[in-house]
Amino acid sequence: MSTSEFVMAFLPELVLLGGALVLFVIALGANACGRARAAAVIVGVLATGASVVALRSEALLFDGAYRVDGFSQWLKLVFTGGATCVVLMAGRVEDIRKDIRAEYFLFLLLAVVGLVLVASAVELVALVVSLELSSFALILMVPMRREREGQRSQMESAIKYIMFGVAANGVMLFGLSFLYGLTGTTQLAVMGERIQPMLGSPLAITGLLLAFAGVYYKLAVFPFHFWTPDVYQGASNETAGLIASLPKVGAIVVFVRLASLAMPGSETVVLVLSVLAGASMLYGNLLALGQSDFKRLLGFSGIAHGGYALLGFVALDEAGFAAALYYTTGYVAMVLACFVVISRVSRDGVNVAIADLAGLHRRSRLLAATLLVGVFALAGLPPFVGFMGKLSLLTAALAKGHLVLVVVAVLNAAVAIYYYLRVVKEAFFTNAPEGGAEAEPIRLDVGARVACVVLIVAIVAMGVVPSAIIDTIADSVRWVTLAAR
């Protein structure tokens, strides 16, 4: 491979790594928050552009451990575009300790670097190292929030995040060791070929199910969900928005690669996934009904959305994987739209209760529109991406005969509409007290306006013209399943 071909194939990663180096140098100076945020925005835009330019690149790098293909390049576009929205959403990060605001942007960028590497990692060691790079950067961002009296400690959230993460990763590594012991290789493509004759053995099934544990943790699937509402509540609004969005796509990437090893189908694997999907939807939606804190509501609803995503994997085919990836990609835009509103409604970075959204349509029409689109999409109402995402997941599961699970999912979607509409009612049909700070207009900077418009367009466009996007995702998923056979 020539140098120019290598640069083209590795272009998004090179831009991000170069940006991380620049941010590291900026962070060494004093009062560097403004320069760090500007640099992070520029790096995000350049990395998104680089992902578009490298969209059709194909290569096998680093002795076969790193694969650049349609699947990975599509995901890099999602990661870099989503990260740019998070940086624009972050504003002046006033909720972060003043002395480490520049470092905050550095760790944000490193978390994205890890996710981008996950997209192309096709070897177990590379996959685990990439996941850990992203996870540790996120863990370090959680305790960076300013201390406040009467507010649950961010340190407690960080400890919960890392403790549950360590336990889940330990189980995942244990399962991967099973798979390595059975196949004698760490290359996923070779492992896929060798494990096919052994798919009926208890050892192979146990290895696969244990290896899924790290994914369950990232997706906040029941019973790996305990960290979710507390971390959402304890982390700053911007950090919670990042944790709630991009890592879930990274988890789906890993899940697609590992679940491909179980194709064309294993009854035990399908049964376990079905139980976890149903339990996550029920638990998340029922607990979300009683929440008054908007971030905790999104945390519990995120558990339910993890269950919805598992519907695609219950099918254990390319259509199901593509549906799960399409839904999770749309979920990134949906949940980021909600967190943009939270970060801008929040006064001095404190958490936002649902009651704080009262009269939002009078304070900022753009924020109110962003909230409306994001919440309606999360509820699964047409014509937004949430509706088409749920429809494609239900179709994939129904095609494989999982009628009971589909009925459970539909009933849960009906329950979710109630608490999502409660948020809309507060923003549009309840007035804030006259003369209070809650009734003052919210002034948005250019970055926040751009983030709102981009997210609204993404949520609507993915819902109105889903076929083009689903076909693109299905083509990219085919790269993975073919490589695993």
Contents of the next structure:
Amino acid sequence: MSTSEFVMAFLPELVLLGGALVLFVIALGANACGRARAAAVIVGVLATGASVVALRSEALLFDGAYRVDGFSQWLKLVFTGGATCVVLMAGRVEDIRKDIRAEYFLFLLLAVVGLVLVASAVELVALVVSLELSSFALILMVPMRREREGQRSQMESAIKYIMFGVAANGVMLFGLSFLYGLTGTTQLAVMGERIQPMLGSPLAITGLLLAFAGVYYKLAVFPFHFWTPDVYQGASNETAGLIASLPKVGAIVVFVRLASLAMPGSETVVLVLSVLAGASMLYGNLLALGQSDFKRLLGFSGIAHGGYALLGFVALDEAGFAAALYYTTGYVAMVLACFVVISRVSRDGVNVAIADLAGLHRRSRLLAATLLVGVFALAGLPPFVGFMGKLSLLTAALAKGHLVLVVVAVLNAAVAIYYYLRVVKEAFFTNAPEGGAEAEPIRLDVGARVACVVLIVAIVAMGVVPSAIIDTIADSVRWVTLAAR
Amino acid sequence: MTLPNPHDGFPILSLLIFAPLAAAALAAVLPGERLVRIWALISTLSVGAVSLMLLGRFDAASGEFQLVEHAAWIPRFGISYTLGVDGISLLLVLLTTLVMPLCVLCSWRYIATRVKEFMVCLLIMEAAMVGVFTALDFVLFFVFWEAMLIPMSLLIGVWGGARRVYAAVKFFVYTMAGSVLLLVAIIALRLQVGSFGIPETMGRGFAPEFQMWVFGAFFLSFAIKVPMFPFHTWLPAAHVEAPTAGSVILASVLLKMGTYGFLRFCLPITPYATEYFAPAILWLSVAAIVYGGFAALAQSDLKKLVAYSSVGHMGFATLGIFSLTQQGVEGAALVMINHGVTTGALFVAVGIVYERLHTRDLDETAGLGKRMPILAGFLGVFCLSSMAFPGTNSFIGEFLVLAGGFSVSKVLIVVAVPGVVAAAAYNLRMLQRVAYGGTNNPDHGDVRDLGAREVLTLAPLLVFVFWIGLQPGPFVNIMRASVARTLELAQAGAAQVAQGSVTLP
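Cool, the form predicted on its own is there; where's the form predicted in complex with the partner chain?
Shown next: the complete complex, the earlier chain at its head.
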């Protein structure tokens, strides 16, 4: 492979790594927050551009450990684009300790680097290392929040995040070691071939189910969800936004890679997935009903959404995987829309209670519109992407005959309406107390405006004209499943 | 039933959906409240005028879907952008587009805050409602069905009365809860048929058990929307709290989406289950007629009175539909239109009263007729229509329904009679009090009668009351073939099940 071909295939990664290096240098200087943010925005935009340029690349790099194909390239676009939105939304990161704000952007970028590498990793060691890279960066970002009275300690959150993460990772590695032991290879493609005749064996099933644990943790699927609301609440608004969005797509990527090993069908795997999906939806939605902190609410609803995404894996076919990926991609936009609002409504970075949203439509129309679109999309209302995503997930699951699970899912969606509606009710129907700080108009900087508009457009466009995206995702998923066979 | 060939002429149905959306977008950037009002009126009037062109292009002799527009939307899922109308949906589209200008007119002064957002909501509603009645693809239908939830909730929740937020949330949650299972039914049908096309699913003769499930999901969703007794509890709250235009839209158009769903989906797609459940639903309909009548009789709030009367009137619509006879279904379709005209008009009248007196209490409004003779005149006609007085529109509709129902079960109709009597009672009571009752109420001292704009709002509805009442022929003719076709599909489907030639699930 010539150098130019390599550069072309590895372009988004190169831009991001180069950007991380630049940020590292910037972070060495004093008072570098402004420069670091500007650099992060530039790197984000450049990396998004690079992902677009490299969209059609195909290559097998690093002795077959790293696969550049339709699947990975599409995901890199999601990761880099999403990260750019997060940086834009982060503003001056007032809630992060002053002396390490530049480092904050450095770790943010490193987390994205890890996710981008995950997208292409098709070898177990590469996969685990990439996943860890993104995890470590995220774990470091959680305790960077400023200490404040009467707020969940950021340290507590960080410890919860790392403890659960380590445990889940351990379980995942344990499962992967089973798979390695059975097949004698760490290459997923070869593993996929060799495991087929053994799919019915208890060892293979156990290996697969344990290997999924890392994914459950990132997706916050019941019973690996315990960290979610506390970490959301304890981390700064921007960090929580990042943790809530992009790593979930990363998890889906890993899930698609691992679950495709279990194709065409393993009843035990499907059963376990069904139970987890149902439990996550019920648990997440029921607990979300009682929340008053908006971030915690999103945390619990995130658990439910993890359950919805599992519906696609219950189908255990290409259509299901594609549906899950499409849904999570949409989820990134939906949840980021909510977090943009949180980070801008929040004064000085404190957490936002649902009651703090009162009268938002008077304070900033753009924010209120972003919230409306984001929340109704999460609720699964047309014409937003959440609806089309749910439709594709439900279709995939029903096609494989999982009627009960589908009914559980739609009933859950109905329950969820109630708490989503509370948010909208507060923002549109309740007036902020006269003269209070809550009633002041919110001025948005250009970055936040751009983030709002981009997210609204993405949520509506992916819902109204999803054909191109769905086709891209479906084609890209075929790459994975073919590679695994 | 397969999809008829797309119509190659001007895409008039798309225009009816997208023109209001474009108008809403423009209204959002127009400066000044007055300009926005005028723009909303012009655009709704133009859409109404365009919709009349449908009549010229429609062939009433055929019961097939016409003016079909078809384009790929999401081919991978079998979702298409398909529109078309038959006689039943044509009437409902016309009802929608012709009521909308009146909604703008009756909010002219009533809505004083955030006029721009209000008009934007109205225009988006119009697009969604036309979409519901013209969609020939399930997903498209569902998208429009749900899309109207957001603007309608905002209409109630932002511009409504004292308990508006409660009413808006209740409306939203009820409707949404009803439609979640509809989605599952739609997907199940798609997995059977291979596409989300509505015509493709009609008259297929699905397996009986499968039909039962699908019918159950359909029924729950549509019964809440109608709303049928006992799923009606969201309706009085929503009606009472909504601003006048919101009540008019709710009564005139939104409730019809439920009965339309019964007609369009239950009969031709799940005929076996429809036949199976019809007797029970007939009894529910009779219960609604009786309950709605007596509940209305017990109200002292004018708006609540009209709201409960809706429950009764819509009971006639479902009674007609599930009588599964040509007469009954034709009557039901007429009742749907009539209820839109009459109840819409009553809500406008009540809105005017409220605007003048800031009360809707029957006692406090008593004797208003002395000060407002023109209003009293209008109210008289609409009350007569509401109680189905011969010569008015409701008479012919309810007569057909009762005739259709009579051929199914005499007992049923006899049981419904008290409801009809109650309807006469509450309407006469309202008319007697408001128009002729009381004496010189000091609060009415400086109340002025209807202005030109208000007369303009009510007069078109008055015309329809007598037009349909005295000359129902043209209206029935538009839908006759479509009703026949729907019943034909229902009978054929039921016969298929009886013969055992069914598509296995």
